[in-house]
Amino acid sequence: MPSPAQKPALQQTPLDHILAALESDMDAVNTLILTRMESPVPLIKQLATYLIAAGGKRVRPLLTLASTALYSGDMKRAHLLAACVEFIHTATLLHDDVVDESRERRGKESANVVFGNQASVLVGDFLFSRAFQLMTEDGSIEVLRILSDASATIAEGEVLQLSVAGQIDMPMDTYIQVITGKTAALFAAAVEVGPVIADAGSAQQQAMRDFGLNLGIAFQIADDVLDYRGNQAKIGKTVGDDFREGKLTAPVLYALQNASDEERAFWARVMTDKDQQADDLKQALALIDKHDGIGKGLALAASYAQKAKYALTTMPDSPLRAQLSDLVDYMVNRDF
């Protein structure tokens, strides 16, 4: 029986086996980071790193690297446009949260609540801003035309969001637009510059697209999916953020389908009306757990991420494409 002080070692996940293969580069993507959030106003810096320095899984700029090494590319443009990713990523993370009302961000205060929405608001646009500096560092108007692409239809994915929020009518098509167009491109976009990077072509270039793409669906659904059963302490938000903010997402969508007018009603008073009370929540529960919301909207989770798996098989063989399509599977099944 082992000793107290011999604790079990924590069992590796896919993502931390990506980012063993890659740390020098990963260590070179930070401490550009730090660098490029500096600014000669104090609070720029100060909302910057708060939220930035909180770590948060850095998915989106690991796979920038990881499509870059994948294609033998050059590793330094791979760091500068991560970073890229990172900022256009943590501006949108800024404004959500003022939109949202947020409360909480990666397990602690969001940064509306401590230094109030017109200060996230327009460290967000820095951010971008800073983006935008960067792609235009790597001097590609390939790269600039993905990642300017990207952001523009992650404003139109949140707007789309805000337009249909608490419509209950709402076809699972819409659902899946939106969350293409606030997660997914940017997925698309930070695995899509790999290829370019390494002038692998342009068939490499709409394979890896077509991997990011499905990937950040499968990984938005699976997010969505953990609202209604997520550990808070894990997922560093509250369960029950997108109920209580009246987000019309994949439970819900399939509670929905097949309910009751009765039902219906409730639906329509939680989330149309935000007319919510103290016990509307475990309710909610019920009625996704009655209509099997978790479990459909995990296997919609697991048919975009079988499309992004197959992407994947056009791609250069080597370890790190087995670890890719490992982590596809990981996100699907996460529990933070």
Contents of the next structure:
2 protein chains.
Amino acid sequence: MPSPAQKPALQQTPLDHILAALESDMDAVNTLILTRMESPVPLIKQLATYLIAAGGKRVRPLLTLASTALYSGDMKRAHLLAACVEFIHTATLLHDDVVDESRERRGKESANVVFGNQASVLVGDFLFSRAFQLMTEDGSIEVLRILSDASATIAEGEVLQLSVAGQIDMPMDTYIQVITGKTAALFAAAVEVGPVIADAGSAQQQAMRDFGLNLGIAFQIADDVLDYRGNQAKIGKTVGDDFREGKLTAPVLYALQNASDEERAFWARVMTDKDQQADDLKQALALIDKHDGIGKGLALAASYAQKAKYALTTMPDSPLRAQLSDLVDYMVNRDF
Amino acid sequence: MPSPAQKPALQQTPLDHILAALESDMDAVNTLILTRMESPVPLIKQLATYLIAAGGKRVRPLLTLASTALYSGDMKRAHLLAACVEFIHTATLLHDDVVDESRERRGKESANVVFGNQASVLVGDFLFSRAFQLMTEDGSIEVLRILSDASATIAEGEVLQLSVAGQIDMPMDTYIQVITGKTAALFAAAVEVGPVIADAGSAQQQAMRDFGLNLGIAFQIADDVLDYRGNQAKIGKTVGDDFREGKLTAPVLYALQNASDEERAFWARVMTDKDQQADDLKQALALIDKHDGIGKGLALAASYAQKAKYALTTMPDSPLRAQLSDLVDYMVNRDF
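Having displayed the form predicted on its own, please output the structure of the form predicted in complex with another copy of the chain.
Starting with the chain above, the whole complex follows.
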């Protein structure tokens, strides 16, 4: 296996750069994640290992590390809280896969398929509780406030998404509200923790929060766009998952904005009534293409990416800050 | 509606006595529960109202109030933390009913039937998060430690229960471990909060914890016994629920201890293979009766009740302490 120095420079992404800068910290986080999901109940460890060891890019804990390093905060505390953030994220993935009846996650069978819905619900609860146990070890009430607020907002976003499923008249604002809850709230909390650890003051805390929130929104919009054009092998999920689940995301909402009556009837049938035939995904992709749903979706993502990068300008200048700025573009333009 | 004074004295239970002594505090808790489950997402409030407004006896929040009053602690803090305890309890009920595929709860259709599994999982997550938000408002790291430990232990108990479902060789110790997790941990936490609020010292905190833990174990054993002999109209659940779910509880474990080969084959078929025929519950009840599973189960519950009452003796003497002692007996001997 080549050492990082031998990797061709062209393959290095902004994520790789940040990861390289924080490699020993990320190792410490990974160790903590493995040791702190221990339980006397074997099934907990089996299921948690299955999901956590499967990898994923660990973007959220990395953001906690980066936001702490940016303010020269105590990295030991950052390790612990980064692990909390990943536990909360993992718990929500477990519950999401049950709720969405998903079959795949990160390119392999999802935990609910392998271990069953019951175990997924309960181990999700365990990881969520474990995250709060770790936070009490850290002892900062402000951190506990930030992450319990985020957890409640995530659940609200998920319930809202469920409530509006298949509603083709859903305004774009509601979509933004859903993804702010289900995705951006945890990004915001993950980075807000940094200036709190470093005691950098409320203005920096707010700026970091803005950064994370807008990055999270941009990331989720880009993810939703990918669902209609992604490279299946790379993203480890099937194109059209949102379509099959009747989830109305940016590409479809744009296709709906100028839809003919006939097109609206199509969307009502496939998304509201969930009456889907073999060729309907192909038809959906054609309608999204006709109305430039992909292009408009990416432009929307870019507008939030811009806000995220603007929030960064108020932070201490450093190579890491520049890398975070590059990361924003990367996360919106990725095809993985 | 008659005022409490007009109620015939014979109908007053120890629970009524404690409730009467703490009536205005319980009103404050009920108000907090209703106001703090507010969310901009309507489905959250609808589902939470359905379950919480349905009542239940609110034993756990009442125990938090009583344990605080016993030490003359700040009742305002007790109100908030009692609401947290009820939110955690409600969240676990929502998830349990999904995991057990329950159809009924408190005498009406369970939330998963009315609102679906998806909403039940996600609103459970919301209530759980909301509990931690309220705790951060209170601001005590010790309380957060106690309740996050309890939450993790509850999840561990539930996963363990799932792991050993249908295993007719399960030792009685494992059963105690399951119910200590799924039930007693929250009882213990609910009462441990009192001496913490009142700053009554670690010995009193430990004594209260012992009281709650043993009360919780006794209560759950009694509940499991009721599942094979309960008055269906009163308990609002069907006799034999545990049987149908293949949950091995005290009455069945006692019936298994001296079972003949033929009897073991019966239990293996109905509990392990879950191959149940029309008359099997009747046969199960007959076998439990033959081996005195009810009597032995109640004796086991009584032994934990004894420990709970012993723990009380180290606490400040007061009418409330005496009522708590009566409550222990009542919760083990009830037929509701």
